[in-house]
Amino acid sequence: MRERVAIAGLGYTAFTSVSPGSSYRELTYEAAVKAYEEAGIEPKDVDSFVCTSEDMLEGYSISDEYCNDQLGAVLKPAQTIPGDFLHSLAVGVMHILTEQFDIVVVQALSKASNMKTIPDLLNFAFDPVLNRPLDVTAYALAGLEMNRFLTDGRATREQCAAVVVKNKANALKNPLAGYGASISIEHVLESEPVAEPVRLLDIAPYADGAVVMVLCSEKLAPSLTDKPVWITGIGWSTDSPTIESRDWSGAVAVRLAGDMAYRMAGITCPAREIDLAEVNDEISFKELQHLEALRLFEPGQAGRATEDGQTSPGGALPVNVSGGGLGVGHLFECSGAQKVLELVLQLRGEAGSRQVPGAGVGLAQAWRGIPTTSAAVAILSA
């Protein structure tokens, strides 16, 4: 990289199952005000805005038109990414690396509680000719993929349930998380069947929330923050949308996105160089699959590592200390933002009772969820 890019300001709301007191515009406004205050800037100081929005999940056509007012971006350079926050973060980083912009604001939100037909919305991501007419839910695909993962010997059913137990327990120490709980493996295995072997507690429940971050160039960072967190690597990749031709056992797009981010960050041995990771766990087994795709564990070893406590707080590689999607909630386009938020707090030493001692390098990974194969990875350092 020619110049480093810093996260200089952070604004966020709590992540909750419902937010009846705030519209999605007000959620973004609350987060934006906090981010600008922390960085000591006003919207007029921002050179470019990158919003994250998916029309179907916002309930509006051309929903990006509704991002500008609450960010202070009217008549300023602004664009919308219909992906995860990490995709928007990549665009923001590239803006600064062009040396044409010094301050870029990146935003994402979830107002999932507004949407009453989310399973039907997810089904629209299926091929309209081959798959959608089958009239199955996207969770049926998750069940098939999890069956393949287990049949290939990548983990046991109990190890997948251990992911849920760990992440919901982690969320109890996160005041922003909406789904913390003290449960057992038996609770997970005996919860309501959804699409065998996927049970209700294996699935990250939906949540509302918003995150806004102020990015800046290396030369400007000292004037905006005394605790910069550097984005040292970022990568993204998408596999085939066709479920008949994709790899069901691995997560190829996650592996390629991770490798791209590692190359940029100069990381050659992720398992030794990453201090903590926040990865997608929308379905319990996905945390294990993603950890292996990211080369943080050998194939077939992430489940055992979880069982042995290696991915718990205090373990060799703490994973989803925030609670992950299972404990914080599934935030759709805002999912990657919650993961970067947790890393920033950890790398600043501001994570309170869940602080990972000596955290210096963190990894955030996002996946756009079933039935997609879009992934992105960011490497952050103190």
The other form holds:
Amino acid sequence: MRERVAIAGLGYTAFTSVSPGSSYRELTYEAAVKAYEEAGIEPKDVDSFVCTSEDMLEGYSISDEYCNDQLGAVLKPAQTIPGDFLHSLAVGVMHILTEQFDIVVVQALSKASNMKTIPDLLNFAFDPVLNRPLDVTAYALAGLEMNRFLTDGRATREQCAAVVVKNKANALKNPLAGYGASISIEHVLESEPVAEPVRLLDIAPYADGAVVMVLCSEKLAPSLTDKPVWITGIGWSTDSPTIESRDWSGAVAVRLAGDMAYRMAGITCPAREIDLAEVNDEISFKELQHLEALRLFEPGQAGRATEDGQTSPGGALPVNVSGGGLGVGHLFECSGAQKVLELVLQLRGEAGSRQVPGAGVGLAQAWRGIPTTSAAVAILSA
Amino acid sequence: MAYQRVAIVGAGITKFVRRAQETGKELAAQASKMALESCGMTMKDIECVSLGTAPDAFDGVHMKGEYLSDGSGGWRKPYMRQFVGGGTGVFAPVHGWYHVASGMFDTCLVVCSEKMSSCHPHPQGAFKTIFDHTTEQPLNPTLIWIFALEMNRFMSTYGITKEEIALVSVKNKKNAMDHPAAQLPMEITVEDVMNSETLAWPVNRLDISPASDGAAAIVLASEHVAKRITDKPVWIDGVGWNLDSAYWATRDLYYPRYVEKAARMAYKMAGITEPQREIEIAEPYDPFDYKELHHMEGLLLADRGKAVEMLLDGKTQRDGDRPMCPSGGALGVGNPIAATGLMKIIEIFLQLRGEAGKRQVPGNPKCGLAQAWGDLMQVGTVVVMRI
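Next block: the form predicted together with the partner chain, after the form predicted on its own:
The complete assembly is shown below, putting the previous chain first.
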């Protein structure tokens, strides 16, 4: 049996559509101070720091150079992962499993409100030779993929809209969430078309925020926290980045990442063993596609389950109780961090009015967004 | 020691050139294929992939790690890109090291690919976007400009001359004559360096490594797998990295204390207490000629201010007592940013195995070190290797 890794300290800002009061460095600072305070540590106690950033999202080249001052990581082992927070979390887990590190700090940030031309930016993620000259928006890809999902008979258009209704309603109970709303399926279906069948309300709106977590080894956990949350499984994977040759139907990367995490956590029947899930819902249908890829529902069943309320807070498998990307906001590389944050609060029993009773094992899943096929999954338990 | 011991079992490197016809993906694929073939493995044997590549601004591709994933063999595998600026090439094996050392994987393909030539008119343009938007970018700095500040400080602190420093460039470009991947192998003199164009005093054109396209790859394996694959595994016995403040203008540039911290971390892990005696061969990062001396001191391979004496005494020549950059370094082999550090790792790998051909140093070294550096003069990455 491998040593377990604990989450021993949690720091975060609220997630908001704009954050004019804080620079991106100050958002991280706020989250870091809170995380260190909660774990009762100083930056000098930390063995390594793992940040999460992508140059073009930060507006810098070599963005790792600006990640460490606000974390107190000056003259410390620090690095950046251009991935989702869950990838950085995996790095932290590996550091601790080598037993060369006892305390690792993991950070992620979104300052989406600093980005003035997000659609153009996403277009820069296309193959520069073969795809970018087509000059399609990134959401056109989402439209193609959603169309495939619907024509495969995996869900109805209304079932996809029901995801939006559920998640925005969930967000109303989350004081950190920026986009809570009480809306109906009709609101979603009648919202402005972006790339048919994707409508404006199907898309997670952008948000700002930062999350910092303190991880530690099993032997150190009792001295840092009374309520450790254990990372029992973690997995990550890619599929083909090439649009022409990827599998458009099944979110293969999510399935592979999930299987890796389940294997590590010793989970053989995910649908029965997972109590709640925070999955990527950057576009409404993605929540359904990801739930099926994660084997939490049979193919074609997640939409019906959503309609029936099985994924609602009182259902058999509450999904995105926090509000998800649709309700909290799309946080770019910080998206996975918001999901892990929600699970930690739930597993500690600190989720207030949205507390899921008896939550013991949670799953967080991230996808790196259009046009990528890159995913990561973490399994947490109380 | 509770971690799995990790060995390098195979390596591959493309030719470094000013402008490759291949895309970054294709360069990554070539290097990966060479590394796998060198140890008789295929992608089926590889459990995870670690990619190193430097700023997205070189290629103008957002999320460049995603773009390069299939070329690097990352298709449908655990694949992750890591980043510590110019220190990335030596950090990539560190990243791979903890994939394997943690026990989560037994094999890892580490790939570093860099395509700088896509950046017009010159990749230095991409470096203009690394500075602080408020305090520095309005000054319109270039990277050469801050190197000039650091070189000047180093020279004035110890009373070193430009002529002395130029000897590093002469040595490394000559060493590169024997490297099949080299971009700028040359037989030059100190006068040639002194007479080359001044870019930002005291930096002349021949003090600097070139902009390059190229890729390198290695295969890492845990102890029990490595011993099955090769009878000459090269062990990664120490890894270290360290990042100083982004506010570089507030520190004394004469000494890279972040390199020292990274080195001490790696030495501690490898059980090295006397680096000047125990490290027999090294590849310190040499994007500019003075940096080799600067880094030798940071790595504790020379006393402060004394690296230049080792150079003048010929100790750092390939046949000297402590060979430095026997590959030809970034100055001679070329500097495709993230791939350069991995080229240095591969040189130590080949030297320790006695497979460096015409570049082979005498004396059968058993312990070597590679180091890289980057960001705003603030990152040190170090790997200690033994056979």
